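Just one chain is shown here, as C-alpha cells, and it is the form predicted on its own.
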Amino acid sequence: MGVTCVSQMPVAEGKSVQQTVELLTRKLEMLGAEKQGTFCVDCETYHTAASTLGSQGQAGKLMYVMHNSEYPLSCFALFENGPWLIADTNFDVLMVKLKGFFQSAKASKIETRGTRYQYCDFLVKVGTVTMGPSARGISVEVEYGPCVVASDCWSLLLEFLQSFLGSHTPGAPAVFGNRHDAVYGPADTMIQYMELFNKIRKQQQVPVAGIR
C-alpha cells in the first residue's frame, strides 16, 4: 500500500462516459502501462434513524459503508468530516441488526468499476462510476507504491498524473493536508472515494427551484 490520489475525470466534450474511459486507458497503454485485472469500490449510505434524534431538532448524521476489492476481507465505515473505522466483512450483517439506529438510504448505492494498470511503480485504476443502471462519471486512482508519506512523493505523483490527465490533473487531496507527515493508510483512500462519490451525487441532483 503506497500513497494514493483519487480524482474525477470530466467526460470529454462530445463523448460518452465509456468513450472517455477508453480514451484514458488508451493513453495509459501508449505510455506502456499493462493491465493487471479489475477493481471495484462501492458505497452505501446510512442515515441516523429518526427515533434516535429526540425532540431537539437535531440533524441526523450520515454514515458511509464502503468496500474495496483491494481489501476483500475488510469493510470501511466513515462519517463525513468525522471518525472512521475498519472492520471485517461481517460489519454489513451488523448494520442490519442496527437498523433501529441507522437506516439504509433508498437508492443510495454508488460504485466504481474498471481496469487496473501497472506502470513501473504506479498502480492506476480508471473506473466508471454508476448509480443503479446509469453511468454517472469517471474515477481515476493513482497509487505510488514505494512511498507511504504523502509529502515525500506528491510532486512525483503530480508529474505522473499530468502525463495522462493533462489539464484535468487534480490538486493535492485534502486528506494529504490532514496527514502531511503521517503514514498513509487504506482509510485515507476510502475517504477520497467517499468525497468523490458525494461530489458526483450532488452533480446529479436536479434543482427544483421554479418547478410548479
The other form holds:
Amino acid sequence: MGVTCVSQMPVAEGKSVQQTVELLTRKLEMLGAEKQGTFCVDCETYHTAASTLGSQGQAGKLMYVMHNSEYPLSCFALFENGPWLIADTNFDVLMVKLKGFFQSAKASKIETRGTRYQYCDFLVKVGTVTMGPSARGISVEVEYGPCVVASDCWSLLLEFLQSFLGSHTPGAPAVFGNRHDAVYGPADTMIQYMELFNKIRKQQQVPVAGIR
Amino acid sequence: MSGVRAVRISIESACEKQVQEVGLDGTETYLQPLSMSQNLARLAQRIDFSQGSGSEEEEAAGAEGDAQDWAGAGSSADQDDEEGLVKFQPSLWPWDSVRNNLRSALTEMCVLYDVLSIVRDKKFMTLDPVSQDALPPKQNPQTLQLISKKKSLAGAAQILLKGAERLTKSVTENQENKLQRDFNSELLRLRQHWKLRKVGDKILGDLSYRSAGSLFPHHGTFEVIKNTDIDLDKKIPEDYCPLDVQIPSDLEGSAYIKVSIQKQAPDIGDLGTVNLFKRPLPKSKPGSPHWQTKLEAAQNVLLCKEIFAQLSREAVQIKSQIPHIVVKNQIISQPFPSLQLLISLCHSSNDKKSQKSATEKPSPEDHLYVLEHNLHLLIREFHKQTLSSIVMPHPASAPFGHKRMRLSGPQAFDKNEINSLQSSEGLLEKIIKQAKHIFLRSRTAATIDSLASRIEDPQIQAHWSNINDVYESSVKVLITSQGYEQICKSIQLQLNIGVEQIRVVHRDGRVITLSHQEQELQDFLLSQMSQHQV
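Would you mind generating the form predicted in complex with its partner chain now that we have the form predicted on its own?
After this comes the whole thing, all chains and molecules, with the earlier chain placed first.
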C-alpha cells in the first residue's frame, strides 16, 4: 500500500467519456506502462434510519459502504467526516441485518471501472464513473508503491501526474493536509474516492448539458 | 432445666375387679378380690415341690429333682390326687397340699438320718465300694496310643487335604484367569499405542491419520478380538498372544510409493501394467508384538493410498502444458521432453495369488527414495496444516482457515499479500519440481565428470556445496592447470542449479542462464576451458 492520489479528469471538449478514457490510456501506453487487468471501486449509500434520530432532530447521517478490487477481501465503511472502518466481506451481510438502523438509498449506487496499468513503481488506474446506466465522469488514481508517508513523495507524484494528465493535474488531496507525516492507509484512498463520487453526484446536471 | 420443678407423676394400677355376674338390669356384680391370706393360700397351693428352688442352681436342681424323683413321684401322685380332690372338693383347706408335702419330706429326712446313724456305727450296716474290673494288660496303652495317634494324624491329614484341595482349585482358577488377565494387560499395551473405543460388545480401534489432520475419507477402523483357540492342556506356544487384531481387507499386506525417472518413453501398450513388487516385509522391532507390526503395516498402506489419491486428484485437475496421465496405479508425467516421471503405488497383499505373480525384482537405481521420503513428509505437512495453531483457535464468526487470511479483510491486504499467504502448489507440482531438480543436478554432475575424465589439460574441478535446497543446489567449478592451481584462478564459475535452469555466475561478474539442455552446459564449459590460459 503506497501513497495514492485520486483525481477526476474532466471530459474533453467535444468528446465523450469513452473517448477521453481512450486518449488517456493511449498516453499511458506510450509512456511505457503495461496493462495489468481491470479494477472496480463501488460505493453504496445508507441513511441512518429515522427511528434512531429521536428527539435530537438532526439530519440523518450518511454512511458509505465501499469495495475496492485492489483489496478483494475487504469492505470499507465511512461516515462523511467521521470514523471509518475496514472489515471483511461479511460486513455486507451485516448491513442487511442492520436494516432497521440503516436504510440503503439504492438509487445512489455509484461505481468506477477501468483498466489497471503498472509503470515501474507506479500503479495507474483509469476508470469510468457510472451511476446506473449512465457514465458520469472519469476517475484517475495513481499509486506510488514504495512510499507510505504522504509528505515525502507528493512532489514525485505530482510530477508523474503532470507527465500524462497535463493541465488537469489536481492539487494535493485533502487527506494529505490533515496528517502529513502519518502513514498512509487504504482508508485514505477510499475517503478520496468518496469525495470524488460526491462531487460527481453533485455535478449531475452538468454532463447532460456538456455532451452535445 | 435445673430451674424447672420436677413433675409429679402419679401411678395408678388398673385394678379392675372381675365381673362375676351381670344382672338383668345391667348392674354388675364384682368378684371380691382375694384378701392377703387368701392370696397367700393360693400361691402356696401352686408350689411344685418336685422342682428345685432357684433358677441358677439348675444342676443342683436337676440333681435334686432326680433324687427327689422317687420321693417326689409319690408326692406328685399324692398331689395329683390332692389336686383332683381339690377340684372335686374345693372346700378343703388350701394349705393341705403344702402340709402333706412337708410331712413326706420330713419322713424321708428321718429315714435318711436313721440310715446314716446306723452306717456310722458299722455294726449292722457298712458302706462297701462297688468292685471294678481289673486294669487291662500293659499292651493296651500302646495300642491306645497308636489308635489315638492314628486318629489325630487322620484328623491332621484331613485338614491338610482340605487345604491342598483349595490350593489346587485356586491354582487352576489362576491359570484360567491368567489368560483372562493376559488379555487385559495386552489390551492395555495396545491402548498405549493405538486409539481404542468400545462399541456395544466389540472393541474397535482407529488407525487412520484423521486425528493428525488427514482428510482422507477412509474409516481406518480395526477390530480387536480375543484369541480363544488355546488348548490349556497343550503347551502354550512362545509367541502366543491372547489378542488379535482384524484390519480392513483393503489395508492388508504392505505398500509403498515408487518414484522413478525413465529416459525413454514406454510404448502406449505398456501403460497400465500393474507392477506388484513383493518387497520383503520391513523388519519389526524384536520386542514389539505381532499386532503392532500388523497395524503399522496397515497404517502405512493407508498413508500410501492417501498420497496416491492426492497425487492423482491433482494430476487430473491441474492443467499443465503436457497433461499427466493417470492409469490404474501409476501417474506418468513429463517434466522434461524425453524424460518420464513415474509415480506408482505398489500394494502387495498377503494372498497366495499375488505371491506367485511377483517375479520382477526392483532394481536399486530405479527408485528415487529421496522423493518417496519427501512425499511422505509433504503429506504429513499437509496434515499438520489443518491442525496447526495458526488455524485453531479461531473466532466463532470467522471462516476456518489460515490466521492471516482472516486478518486480510480488516487489514486490507492487496493481491500480492494474499497470494503470498496461500500456497497454491499441490503435492504433484512440488514433487515434479523436486524431480526436475534432482535430474538436472545429476545430469550436470555427469556432464562435469565426463568432461573431467575426457580432457586432461586444463583440469576441471567441481566443489559441490553440502547445504542444498530441494529446489536449488550449487557447485563451484574451477578450471586450472596441474601444478598452477594457486596461481591462475582466473576462471571460477558458480553454477546455481535450479528447477529448470542453470545460472552461471562468472568471476568477472557475468551472469549467464543456461537451459536444461545438456549440450548447452557442455559447450559452455568447453568454451571456458578453451579460454583458460596460465
